Each structure stands twice: as C-alpha cells, then as structure tokens.
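In structure tokens, the next block holds one chain alone, the form predicted alone.
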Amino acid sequence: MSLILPNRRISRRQLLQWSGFAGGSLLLNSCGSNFGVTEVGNATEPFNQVVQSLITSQRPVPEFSARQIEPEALLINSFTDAPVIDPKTFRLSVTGEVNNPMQLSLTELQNMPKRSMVIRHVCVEGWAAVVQWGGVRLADLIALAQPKPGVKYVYFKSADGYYESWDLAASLHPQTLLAYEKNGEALPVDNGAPLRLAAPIKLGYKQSKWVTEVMVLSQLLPEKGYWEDQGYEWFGGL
C-alpha cells in the first residue's frame, strides 16, 4: 500500500471543520496546555470550554531529555494478560466516519514519518515515569483517513478487549502517538506491542495498549471506556 501524507500541519480551519464547530460558538472541552486535571461538567457531552481551547490544545507539552528517562519506573499495569499478536500479520484498522478507511501493517506504520518524544507517563494510581516513545502521530493517520464533517470523538479498540474514547482535539495533539517504540527499542509486549497510545496530555488509563482499531465518530457511544464505564472520569486529561 502506498502512503502519501498530506501536509502534516493541521490548520485551524481543518480542526474546526473536523470538530463540526466552524462558524459556531458552541462550548467545548479540551486538554489545553496546562498540567492540571481538567474537570468535566457532563460525562456524556464533555465539550464545555470555548472553541479557542481546542486551538490552544495543539500547543506542545515540554519534553524531557534522554538522560532523564526512568527505565524501571514504568510499571506493567493491565487488567488482562498480554494478548498474543503476530506483528507480521498485524493490521491497524482506521474506520468510522471517514472517506478513506484503511488497514495498515506494522511495516507501513513504521514507514510513515516517525515522531519521538520523552514525556512523563502519569498513572491515576499515583505513580509516574519519564519514558521515550516513538511512533506515528495519530493526527497523521486521521488526516489520511479523511474524516467527514462533524466528527468529534476517536475510539480505540484493543486486542485484549480494552476500549477507550478520546475527544478529537486531544487525538489531533502533535504529541499524541501510536507508539511502536519505547526507550529507543522495539515496544515490549507487556507495554502494548505492537502498537499503543502514548501522549503527555492524558492519564495512563486513557493510553490503550495493543491497539487494533481506531474509529472516528461524531457521537459518543454509551460505552465510553473500560474504566470510565466503571466510574472513572471520561476526559482523563493532564
């Protein structure tokens, strides 16, 4: 499959059009650029800040240097055993309200422009770790899939049955990756290989491991996320 990337910069017009709010003054919720947990006013419709918040959410979070990586600090924290996935036959499906649904092999993903970052991974249980992640920007995949007008959410399905949903603004953040590398080496299975979410703007339970499908939607489904459906906050931002 031949991949031709469009301009990797997401324009203000595109971002607003994809979110379905161009020309409107509807209220949104986005992660912004601060490090505090964002409070969500309504779990079923979390967009409750001004449109400008969505734009500022594209600002990068400060990163760490390679010498600050904490190799032993990232704990293995999963609700199931690691699934068995053959990287040679693995395919990532990009589906939903898009004009160009795709199935991409791990090799095709690795041939896309790579983004590497050293960030702090924060767990809701109270621990944190500075980790290097390398992979493809989720914004690049969404752009390739050509989302239809009005999309607001991105769902993630995992091989172990885990499921998550994010707001579109956080999904398009330049530091939101589908990672296949950890600390300069191939991503270990226990950390989510062959592909996992990694971002400095969401808590750990939002960063799904073993991702097999990315689904772009205009409506938030009743099943919002594995832990959210058991009472955790939906937005899960930092």
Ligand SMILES: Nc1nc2c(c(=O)[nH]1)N[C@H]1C(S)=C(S)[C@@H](COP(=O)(O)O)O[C@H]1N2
Second form
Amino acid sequence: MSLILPNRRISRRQLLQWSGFAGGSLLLNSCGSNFGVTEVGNATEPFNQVVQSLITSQRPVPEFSARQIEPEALLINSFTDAPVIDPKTFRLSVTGEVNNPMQLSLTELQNMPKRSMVIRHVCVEGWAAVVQWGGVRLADLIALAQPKPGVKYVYFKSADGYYESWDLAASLHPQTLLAYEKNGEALPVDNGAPLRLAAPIKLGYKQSKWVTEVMVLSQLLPEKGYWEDQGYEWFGGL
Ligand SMILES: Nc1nc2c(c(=O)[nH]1)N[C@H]1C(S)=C(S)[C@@H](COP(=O)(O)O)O[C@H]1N2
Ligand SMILES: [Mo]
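One more: the block was the form predicted alone; return the form predicted together with the ligand.
And the full complex, kicking off with our chain again.
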C-alpha cells in the first residue's frame, strides 16, 4: 500500500523516524534546520531549502489509470545480460557531495514512504509502454543524504556497468522514483531488480536499471552516460 504524503515536504519527525535506518544522527545541518522545514528569513539559507523549492516548483506529469497499463508492451532493453544481485545483501549507496552518505538495504528502502505511479515509458528505439512503478522518491533519498551547497547533478551507477547522469531538478521531480515494484509485483530481474530509476520526464535510456549507487555532484564527469557517450543527447527529456 502506498503512503502518499499530503504534501511533498518531509517533516522533521519523518526525517527522524527514517533516520533510524540510516543509522543517522546527521540529519541536522549546521543551522539546525532540516530539509522540508520552512524557515524563511535565515541569512544563511540552508541549501536544503533550495532543494525543497526545486521540488515544490515542479508540476507532476498526469498519470494513467491502472486499467491502461500495457503489461506486454514494456520490452526488455539491456546492453548486456542482467547482473546477478542478491537482494538480501544488496545495498544502495548514496554518496558524493553530501553531509550524510548512506548505505541502505532493500528493506530499509521499502520502509520509506512508498510512491506508486502509472506512467509511459518511452524508448528512442521506437516503442513505448504504460507501466506502473512503485518505489521511493529519489528526492526523499537525496534529502536524507543532505546535499552540500552547489550540487547540480546526480550520477547513477549500475551493477551491469551502465552509468547515467541527471540534472538535479529532474532528479528531485516528485515522480522520479527508485522503483522496486512493476505493475503491482516485485520488480523482475530483467527490468532492473532490485532497484531501478523510473520517471515520466526522461527517455528510457536515462532510466538506469540495477542501480547500486546514487552520487550527488556539483559538476558533470567526462563520462555522462552509457548511451550519451556514444552520441545520444544528454538531457533526454520527454
Ligand atoms: N543498467 C541498465 N539500465 C538500462 C539499460 C541497460 O542496458 N542497462 N537500458 C536502458 C534502456 S535503452 C531502456 S529503454 C530501459 C528499458 O527498460 P526495461 O528493460 O525494463 O524495459 O532501460 C534503460 N536502463
Ligand atoms: Mo531505450
């Protein structure tokens, strides 16, 4: 069942609740202000307020109904065989220019608020599919990691060697998920289990499967993405 927050803000209480799994006591920044806690008029505006304003300024893309899901239409598109990942020992690392780097198990991720959405996946190779995805908002993870001022990009490393980079705004979009569920069931291995990106605002090749690391950075690396480095456009917006 999905727990959808009444608004997109994360309260101090929620952060502290979730911080149990992150082993974290690092959720307070130097100003004593958490992501999601609105405190205007602070001369040294915490960067997390910038993050929050980015999130709340982004309008959600209209979603489809469950009846419109096209279970057969989502084609497997992988550049190599699916990597072997044991979901029990799997950890997602959140690293880079953050005050609170984290390593999260699948259970810990599944204990976070769950967001479900029915959106269209679009591959540049000429096919599309309406799919339901369930998972955690990437914005929630990035908020917990407490990004440092100046971050602009998010990198994703995958277990098959795939890699991707996204702009921060798209990464914080309310419908950008790290999904562990597809069409109401556990995410199949070929679709990226245990964890993959899913968002209605980017083309298929931006949506990394088998994600193992989320890295928050202030600069783009020379390697921008697996397909981008072979000539595909970087932004990949829909
Ligand atoms: N790790 C990884 N992620 C990936 C790919 C891949 O080869 N490896 N292919 C991309 C492409 S081009 C598309 S269209 C989608 C396809 O997702 P699906 O196989 O679940 O349909 O995954 C994207 N993410
Ligand atoms: Mo694709």
